[in-house]
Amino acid sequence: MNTAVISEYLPLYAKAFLLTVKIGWIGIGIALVIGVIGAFILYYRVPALSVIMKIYVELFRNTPLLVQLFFIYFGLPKLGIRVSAEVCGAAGLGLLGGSYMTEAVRSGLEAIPVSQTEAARALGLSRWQSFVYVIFPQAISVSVSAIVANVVFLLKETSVFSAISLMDLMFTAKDLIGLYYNTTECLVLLVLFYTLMLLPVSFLGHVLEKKTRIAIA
């Protein structure tokens, strides 16, 4: 393994791990927001949007994030609307996202008892604010462990944003692997920084699950 090569791919790897990061965390507070409102409809099955939630999650669930990219940032175009390979790549990794943290919010939602829902509206707070200030902090609790495991599984996912020539880490690796042949060097790299990108994540989120199971008890 030649270090030289490595010092001189290490910048062109930073910058992509600068854009492969703030897409990925972009999409990441996309699928939260969609898991928040999405877990909410289905909890409370608020007529005609909980089948329109039913749908969206089962399809995006169940299709591969290189299909909906495709869609996005090939299709739409023939329909009129073009977006950039960033937005399709941000708008890609949080629809995907948002049917997995949907139902992950939704079940923690669910192992919530019912009673916790009849105290709070018995102290007189609605549906909006017993949900707010007592069901939603519980549940988020119980849910640490999959909204964790969901936020890695879709950092991971940026892998495949190089499909529609997104200057990530893989789009870099591979061109670079194209260009000069330096196979083991540009995947050492690749390795290096998306360990560098999800070891932080899985430790914050160890810490996270440990602080929320002793919360609870």
Given for the second form:
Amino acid sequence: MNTAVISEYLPLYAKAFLLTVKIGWIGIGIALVIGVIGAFILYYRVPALSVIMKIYVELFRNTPLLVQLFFIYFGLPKLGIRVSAEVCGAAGLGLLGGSYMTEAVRSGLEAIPVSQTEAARALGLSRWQSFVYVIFPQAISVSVSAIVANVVFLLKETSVFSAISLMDLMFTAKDLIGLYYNTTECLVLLVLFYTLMLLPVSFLGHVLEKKTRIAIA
Amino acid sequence: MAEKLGFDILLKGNNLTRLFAGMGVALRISVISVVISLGLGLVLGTFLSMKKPVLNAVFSVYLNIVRFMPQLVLLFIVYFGATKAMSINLEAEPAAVIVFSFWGIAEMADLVRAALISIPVGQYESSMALGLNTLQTYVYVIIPQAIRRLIPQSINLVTRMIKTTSLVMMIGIVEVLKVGQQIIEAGRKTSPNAAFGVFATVFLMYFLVCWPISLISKKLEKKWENGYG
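Would you mind giving the form predicted together with its partner chain, to go alongside the form predicted on its own above?
Expanding to the full complex; the earlier chain stays at the top.
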């Protein structure tokens, strides 16, 4: 292994890392929003919307992100919907993640006994208030471990962004290997940067899970 | 309408057959990896449930590595790295099977381990007390009970592995996405909108493979959720 090569490539990887992390977290943000709204729709069986939501969840949970990205990036422009690779990456990850997050939050909501809603309503809270102040906070603490697992899963899924020619970590690694054949150095850097991306999340996840476990008990 | 959305290209020449053949390549890699993973995972998981300290410690490191790294990174390491480090010429398809099995075995073994240790100790002890040996205890008492917990989860793993197989195009295997790209390229003049039709079809193909499998898993999970009944 050549340290000179590593220090030469380091800035390139750092740049790709920042891009990957940025798009990854935007996608995760979208996924969380979809997840909460979707779970709400499914839990209260909102007419029409809950059917659409069910179809969406099944469609995106049962197809690979790579195929979804190809469809959005290469397919949709033919219908006049043209987006940049960055927007496509964030949107694709958001849509995939949204289907997983919906399931995670919904199962949390379903774990809360109906008596909680009934008690909240009996106390004079509106349907909306009982969701926001009583049901949702409890449901989220049940869902935390599933949500954290999904976040880690989605960060790992960012590795396919290079397929729509986003200059992410994988793209940089493949490009440099192809150009200069410093395979070992490129792969070591790749592993290092993915560790840097995933380790804090996985650590924070453990802390969060411990905290919310007390809240439930 | 069909032309506007680019579905017409699928009916030209043998395009549809080629697309199906591409899906076949992806599924072949999945099936081989799934069979290896389920088989070896079952054996490894059984040993892990016996709680041998060294084996379990080594396994925990192994599991955390494959869970931590994206599958595509592992694919790159084996396909580009192993070839260089060991100066062997590894074809893309065996490389893919190695990576997916390496990952699948770890996941499966962990599912098996969890399912087996969820069986109360009393079940093991009473089988032993009845004079069954270790093998008999597992075959007649423990495994039939553990399997209800295990089957829905391992079916779930199978769909995950099928979806992950789409990554193999990134190391140059000509599977369904790659065939799709080729079809679009070849028909760029005659069917400029082919990208929509082709990728919508690929999307649907993956869905039609994975959806029934996850439905079965969901059904079984519901049916068996009350334990041993």
